[in-house]
Amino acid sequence: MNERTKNFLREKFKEYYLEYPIQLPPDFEHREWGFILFDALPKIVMRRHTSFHSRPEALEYLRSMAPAHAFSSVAYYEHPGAGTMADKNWLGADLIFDLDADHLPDAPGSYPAMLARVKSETMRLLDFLTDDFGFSEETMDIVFSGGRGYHVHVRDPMVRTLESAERREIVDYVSGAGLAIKPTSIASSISEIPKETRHGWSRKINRWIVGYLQALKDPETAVNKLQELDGIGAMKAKKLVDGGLLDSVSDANIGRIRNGEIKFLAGVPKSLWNRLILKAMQEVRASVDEPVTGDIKRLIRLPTSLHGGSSLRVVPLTLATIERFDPLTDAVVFSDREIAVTADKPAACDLRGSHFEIAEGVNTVPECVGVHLMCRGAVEYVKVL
């Protein structure tokens, strides 16, 4: 990123903060803030052990200083702004889950792609703080990270005293950590399944499997859905539908199945109710990044912020608003006036539901799609048209 490009960006990220309403954390007094500059890109510089006492003293320096990045802390310090983490004094911190693509198993390759898995992971991490957790919304801040995933912040009091290993054990139970079935053991003997009547994990598993055989309901269709499960290929799907599974699995069945109760289900072997015990436990689990929950100092991207390696804004989410977001579109704050920007190599982007392609050389685009592969590193600066 050559010195032209950081002074426009500088200067679109300093219009942003003084025309945008800025969202300040609860009790910002006391949580410690980091910023990188642009002047340090593309090293990764940051300034932290700093303190604001007033939102003016906050505001004036997101607009003067224009950071690229702008973090505050998950904790809570009598001396936020003291020079070693010693002399800070923690009294707390906030619990916090990071969802990203990076942590994503089979993460899909595409931008927006990769977003959408990482909100389907949100989706689920959400489920588990309210229902089996119990956290209320109004405890809980969900913000779009600005890059590739979501931040979910939990506020409620009593877990600000948490220590790390006691939070990592919430990651455990999230991510399904220690549960009984493994892949190895997909043969065994099975005489019932987890009930929907009781909570948690078991609720989860016995929806997910209802919800599943219930999608089964036509023979052509369900040959096809029963290879999503490991080990079953065509033939063997083909050899459950012919020997009745479809009937044992009918309307009439599925109280049973609730129930947990399977052993007079003669068309559903005992292998595949463990495969499809192992399949719900990767279709209900969470996968969260541990050591960010686990770090009880850590600082977390500031939300209304923008995200200097992506343009985009730092979005604060419901429970509501989260299903009908869509990042590439809503997280976009920059105008579709035209730029001249410059690449030395072809890249692309989608924003606003339309997909660009930047040729190598000089390209005419809207000043969001500019700015957001600036950020990325993939153009420079040329001028405003």
Second form
Amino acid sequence: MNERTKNFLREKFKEYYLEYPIQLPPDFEHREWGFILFDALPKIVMRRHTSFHSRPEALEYLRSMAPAHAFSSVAYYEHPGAGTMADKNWLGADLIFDLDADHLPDAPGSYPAMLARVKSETMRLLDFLTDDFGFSEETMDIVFSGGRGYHVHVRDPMVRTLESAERREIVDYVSGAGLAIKPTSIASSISEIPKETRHGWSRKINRWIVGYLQALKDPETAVNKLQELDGIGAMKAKKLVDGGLLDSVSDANIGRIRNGEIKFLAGVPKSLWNRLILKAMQEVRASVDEPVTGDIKRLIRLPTSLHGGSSLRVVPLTLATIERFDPLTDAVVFSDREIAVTADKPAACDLRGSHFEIAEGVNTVPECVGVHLMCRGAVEYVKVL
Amino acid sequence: MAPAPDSRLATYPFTSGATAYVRELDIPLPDLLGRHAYDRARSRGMKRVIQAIEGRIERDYEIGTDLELLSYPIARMIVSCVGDNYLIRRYALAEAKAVYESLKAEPLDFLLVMGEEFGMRIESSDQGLSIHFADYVRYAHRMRDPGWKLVNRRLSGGVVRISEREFRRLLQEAISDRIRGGLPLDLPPDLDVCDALSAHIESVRDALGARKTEFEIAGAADPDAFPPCIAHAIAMLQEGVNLPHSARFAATSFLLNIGMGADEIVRMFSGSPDFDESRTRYQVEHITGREYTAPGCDTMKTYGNCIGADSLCARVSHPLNYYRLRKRGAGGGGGIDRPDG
Ligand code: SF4
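So the form predicted alone is up there; where is the form predicted in complex with its partner chain?
Time for the whole complex; same chain goes first.
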């Protein structure tokens, strides 16, 4: 990133901070702030131990410095501006979840597919948070991170003083780590499955299994659907269906299955139930980045700021809006006015529903695309057209 | 006039009710430390600590609720004056155990009041007990049985179902936290508390010394005398290597057994570049809160943690024995050869 590009980006970010509504987190006066400015990039120099006493003071900083990255602490401190962590005096911290493509075991390669995948993880997490943990929507801030995922900030006073180890128990819960009902192997003996009436993981697993079985309506599709389970191929699937599986899991029997009973279905092999439980666990669990939740002093990206590595806005969402949120359109804040950029090597991106290919040399692109690629370090700024 | 004392106050001297009651008695500290009327409270305070060293605190209602109750703050002052990490741990543990014994006989209603004392949001209904998950994990996260893990609980709408027995266990944890909290006390500098209690403190020191010789853990920790397995584990931790739990446990319990405090241990582990203080502290404190003995050589070998055994190892079956021998050897003029120089 050359000086010219940095200057241009700084001006663009400045415009953003002047024009868009900026939200400060609750109790921002008690949080530590940290910023990474364009000046030193690509070196990451975090200016931290900053604090603000008023909203105008914070806004003034953002507008004059136009940082590439803006963070505030998840923690509340008595003296957030103190130079050492010990002097700050920790008072509590929001409960944070970070869902990021980097931490998914099997994230797809393309950026849009990856974001979609992380979103579905986020939906699962939200289900745990609202249902099992009983957090109300007002106490949660759900945001697109501006990068490759989502953040959830839980600001419920009940969880503020939880220590790291206690927060890790929450992470283990949503990710299903240490679940005792997990079969040790496909061949494990099993006399019942988790019950629908037992709250928590049992119910979630039972509901998933029942939903799955109910979808096995006709023999044709059932053979295909059964192959979604690990270790079941076409042969095994067909054998199960021919063996009367569909009758076993008919509506008449579903009630007892909800109740965890499986012994009366002598024809269904044990291994199928074990496979179903394992699959249910995979489908229910939410992969969150464990160390983030456990870190009670972490700095986290400011909602409504811009992400200097993508130029995307860190967009606040709700349970209702996240479903239809498309980061590559809805988090884009810059215009379609044309600018010229230059690239050392070809690059590509998807933005606002279009695909853009950049050739080596000078290219004309919409400003939003140019800014995005500049932030990613793929192109340098030439001029406004 | 002070309200009629309830003997429960003496059984649960750490509660806010007990503290308020003591405050109402309005006894100036110099009186408590010096006046004849409180002789028995002072000697009972000393006895509490000595009993703790010996293993078990017995209640003494003979001396009357007030004096038994007053002996609690005195015991804490004595422990603070001695200022020995091992003593603090052992004392707090013994107090908590004694309380747990009493708690076992209490009815549910009383337990619920005790829960409130610790700010637990707990409700009792026909369906049983349910507790807010935040109050639950605060204490349950330390339990080793996987049945305590939140992921294995019935959690719905933010509350966890628990049995009465489990509730007692959670209370026990809350109580040991409360008892350990604040120790050693910040004693008022203008009053020489430790001087006033010096005779009692001496007796406690003697008992402590006897206990320590019995276990031969006297004196400052001497890293040069650490057995190879422990030295190795500590070196790895300082390098930031993620050690298996069994090795971390071995190192931590070993250091505790030779009399190091949690703070010292955290400091000792803190050499690593990505040292996670809160995590380490949690692990160390988790182990500190209990009376664990470091694993013996057999166990160390089973878990692959016996690393670098030297010639002295052939003569011991426990890393603590290695340490004692070498320490004695070093003190006695290097009677034991040091193959590693
Ligand atoms: S023999 Fe015992 S003391 Fe020696 S290294 Fe092995 S475990 Fe440690």
